[in-house]
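In structure tokens, the next block holds one chain alone, the form predicted alone.
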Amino acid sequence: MSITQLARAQVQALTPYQSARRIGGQGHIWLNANEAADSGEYRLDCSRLNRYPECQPPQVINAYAAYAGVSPEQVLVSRGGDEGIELLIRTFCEPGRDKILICTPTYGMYAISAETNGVGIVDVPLRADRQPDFDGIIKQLDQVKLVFLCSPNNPTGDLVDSAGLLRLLDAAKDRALVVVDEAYIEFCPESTQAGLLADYPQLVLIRTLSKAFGLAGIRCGFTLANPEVIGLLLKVIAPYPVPEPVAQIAAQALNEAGLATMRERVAEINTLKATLAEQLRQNAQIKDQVKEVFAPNGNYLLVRFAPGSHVFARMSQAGIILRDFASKPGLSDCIRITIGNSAEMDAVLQILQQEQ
């Protein structure tokens, strides 16, 4: 018997999430993981590194609560937003019995976390307008514990319709939790659903410092929910989920200067994104290669090229690594382009303008 046969059946059958680093590639311009082009400068105090860190560092919890406009009792900090997703599934879903609901195409870790934990998946695909099929989701509420929605959606960039979300929240009362993943909300902050948390205890939000804050490398995310949900998650989370250096950097990122830096970064990214979108639609040397530019609400653009495989190969040959979504439902010929710095965006446009 091989060692593999000793593993759980779900693990043996599992296809791991294809993160940007696992996919890899050869290049010098990395625009495939929705990372920021910079991280900023931070100071570390090493005097407490001999001590175990606090499970929920107050300086981080209080700072994020103030930033998000909620109470500290509504905040949980974890190892990236991914751990928040994992904790919700482990806390609310019985392996082999319960299910979550997703709306493909969307972020892949919802399904991976469910499969890893032996939890079933109900897929209600996005409608043709790329909005969740709220009628279809509501029909499934008695079959699922958690509904995952991503807003802005990764990879399409679309925002969840607020009226549809309210209808879903009303239907989900005492039946299921509705989890809205707001990893990219800083790029369109007026569209956050945080204002609904006080009135809808069945609503949960996922946040992160990985995108607009430029801190993907420290793995720091947040779950925003009513205190009862947070209390349950605290029963399941690891005893020391946030390393001391991570807590120090997160607290600095969330102070007045850190927030100002983040907002400057967001403004620059949004400007570069608008310029890229305009060039894709209007530039005479480029627009014939473009079938569709998707919603511009994150720090990326999803673009349907003609054909996508040729554009992806040309970029790769030039050392520009993008993310190919052609294998995902409804996303044939689609490539996601992370918005990098000005020089990186110029490099992308230069390749597109070259004779094919």
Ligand SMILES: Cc1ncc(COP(=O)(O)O)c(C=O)c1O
Contents of the next structure:
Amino acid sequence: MSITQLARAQVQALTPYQSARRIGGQGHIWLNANEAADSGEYRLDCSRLNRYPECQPPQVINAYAAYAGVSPEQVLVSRGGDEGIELLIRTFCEPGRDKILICTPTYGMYAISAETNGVGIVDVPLRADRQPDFDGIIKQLDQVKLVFLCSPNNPTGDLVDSAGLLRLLDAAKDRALVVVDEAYIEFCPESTQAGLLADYPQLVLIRTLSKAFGLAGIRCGFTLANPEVIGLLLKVIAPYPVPEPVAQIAAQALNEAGLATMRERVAEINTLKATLAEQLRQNAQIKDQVKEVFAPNGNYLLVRFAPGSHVFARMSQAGIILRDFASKPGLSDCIRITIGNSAEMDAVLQILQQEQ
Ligand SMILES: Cc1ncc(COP(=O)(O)O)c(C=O)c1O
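Beyond the form predicted alone, can we have the form predicted together with the ligand?
Then the entire complex follows, led off by the chain already shown.
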């Protein structure tokens, strides 16, 4: 038996998540992973690196709870939002028996984490208006343990409709957990569903420092939920999931100055995003190449070009790496552009304005 054949059948069959880093690409302007263009400065105290870190560093938990407007018992910190997603699946889904529900097109890790753990997937695709099909989801509630929604949705940018979410939460009571992934919520903070956590124990939120906080490199994310859910996740999480340097940097990112820096970054990105959207729609040399600019709620814009492959190739040749979604159902000719800094956005516009 070969070494590969020794692996779990599920793993042998698995296609790993095609992260921006794995896909790679040659270029000097990286606008393919919804990262921030800058990261900020942090101090590190290395005097206690000989000690294992706290499983849930209190300075990080308390600071995030204060920032998110919840109690510390409602917060779990993990290696990125991705680990929060995986922990939920490992905690609530029996391999080979249980299923999660996703609404494609959406963030790919829900499906990958389920597959890796031998958990089934029910896909209830987004409706034509790109909202979750709440009636369709409610019909499936007895078949699934977790419902994953993403708001703003990656890659389409749409926010989950609050009335629909409330209807789903009422229907899900004592049947399934509803996970709302708010990885990009800092770009539209008024749309958070955190206010519902107190009344809906079946609601879970995923958050991250990777986007608005500019800290994708430290791998730090949060799960917000009622203390019973958090307690169950803490049974499954690794003993030391948050390295000491990560905890130190996260605590600084969440102090008053860190939050101010984050909010400045968000304001700048939102301004650059509005300018890009306007140019795509109105610039005489560009607008004929653009069929549709999707909802602008994250640190990215999904754009349907005419045709997408052409734009993608021109950008690649110029060293600008974007993310191609053309192969995803309903997203033909769609490319996602991360909002970088102003020079990077100028470079994108310049390529679009060039004679073809
Ligand atoms: C919707 C969504 N959720 C979660 C994540 C994962 O974030 P993290 O870097 O915290 O693992 C991402 C990353 O791109 C994302 O787009």
